[in-house]
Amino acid sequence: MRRKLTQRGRDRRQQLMDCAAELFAERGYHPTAVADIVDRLGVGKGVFYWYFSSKEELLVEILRSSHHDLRRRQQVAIGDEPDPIVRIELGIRASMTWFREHRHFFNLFQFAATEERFAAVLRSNEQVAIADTVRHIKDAIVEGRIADQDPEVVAQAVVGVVEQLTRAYFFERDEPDERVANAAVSFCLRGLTG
């Protein structure tokens, strides 16, 4: 459900999303009721249903919005960098820092991957991440900085490395993001450039 919202309405909607993301990460999606979300914010259920038709719609919007936020972080980090290899490095570092700062979103992504009803938004998010990475890889191939190979396969590998290291070192071991980002960059770039 899309309504034209005032700034106050956009702020309230974001408060609902932030609160729900925290509760879903703490308690799980299924055990968290709409009543838990509105109780934590101190508002009535009518406020929730003004912005979202269901808890499912809310989680879809959280997944979509968090991915947009991650992508904005990557774009800001990359800026106008002309070197495609440096752009890949900056994107990896920005991604890992974002995930470290937003650990609860990673938990939500993992949960959503187990539910078919959230598959479409996750696929869309992944396709955008792959397409962004492919663009930089193609530029590096054209410049002769990366061997001529299937850019989508290489992009899947880069995104997979970042996701796996994020899971293993931030969420399972709580390691510092700089050390893990350095390892991801080193592995990905040396694999790309030989």
Contents of the next structure:
There are 2 protein chains.
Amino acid sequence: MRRKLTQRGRDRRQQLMDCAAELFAERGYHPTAVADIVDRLGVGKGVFYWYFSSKEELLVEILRSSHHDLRRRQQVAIGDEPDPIVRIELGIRASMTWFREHRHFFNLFQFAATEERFAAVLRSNEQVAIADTVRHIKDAIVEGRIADQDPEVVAQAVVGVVEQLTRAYFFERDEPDERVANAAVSFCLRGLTG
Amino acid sequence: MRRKLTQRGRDRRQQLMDCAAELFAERGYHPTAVADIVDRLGVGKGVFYWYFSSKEELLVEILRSSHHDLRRRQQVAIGDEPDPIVRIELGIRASMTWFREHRHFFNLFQFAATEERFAAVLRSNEQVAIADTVRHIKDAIVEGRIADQDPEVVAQAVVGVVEQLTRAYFFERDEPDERVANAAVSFCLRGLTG
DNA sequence: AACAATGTTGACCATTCGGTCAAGTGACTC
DNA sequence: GAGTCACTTGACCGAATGGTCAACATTGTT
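Cool, the form predicted on its own is there; where's the form predicted together with the DNA?
Below: every chain and molecule of the assembly, starting with the one above.
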């Protein structure tokens, strides 16, 4: 399966992933046929199986790379901000912005959680995200900025608020402004600090 | 499609829905064939199409009836509790208990959100749930118990916390005790009251 | 008993879909 | 220009899968 890819090859691979991610998000993973993906790109079916060994592997790759992208965005946003509470806030805002710009991934993550072979990938992604947040929360506890509580549980709660508000306001309605992000931040920070 | 059902018929229908819900949650909606459902029940395929016009209709029915069940559970738990803040707390606890006992529905809801034809049903369900919570929050605001803020946004946030903590601790790990519910309640109440 | 309505069977059908492969194309090297 | 390697094509295949249906069984009604 391992292949050497030229630049052209890497581009094609990326094209396939982008195109597939859109289709999967629009219609769902199963209802999207491999033929749909290659048709939209105007290439033959063989192209797909040159770059991916199966439809399943494609989705796993998409999940991995998109999560990687989201995480980089968070890290850039946080930069070297010293205040842990502000770091959490910046992380929340960066995530919501990223999801707004990549709404298709939201659906994809949601689907992936429902079938074990994909859920495994998702869990390992989420572990990383939680670990990042936990670090900031621990720092804040050490500094005495927030109450001493199980950092992981509150990290999960923060993730929950972000995801739900993102879905409810960015996708189902269409609130473009910062009101929602502000609400998420203030709810979470109050929830954390008490 | 409308059929008159005897008691025996209603039982069969329920059997099919229960059995299908389990299989859908285990393997996913698409990977579960109608044949799998009727096989597990040990009946012929025709039985399925006597009670449901399509696999799609079946899932919609499952979504409707399970949400109905969850809501009733919440209402029973809340009873005639006068304090709106306590009502919210009771609602949170009832939801988490219900989900723990009906874990398969959690997966199902998650999947349903990813395909438009099912997402529509889900949205109308969620509207009801949000409306219930919003009512309590408004009451609490009127009573001056919590800050004056957009009740819907915080209701969404509460739902997000409940769902995330339920998934993370009841399903992915296996924490049976009340610690998680307590954490959810205190995070949400602090988030609300500030 | 006669008749109708509800409920059940499982072989069958049309279609779709993931995946294969033998044959080809074009770029780059020696 | 011969050869190699990355890449592309699209017809083809086997294995499901959702859904149908004519025949059969059971229950209820008069």
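Keep in mind the model is a prediction, meaning the values are calculated, not measured. Positions refer to the first chain, counted from 1. The term rigid core refers to the maximal set of C-alpha atoms that superpose within 1.5 Å between the two forms.
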{"item": "Core superposition result - C-alpha of G9, shift between the two forms, Å", "value": "2.4"}
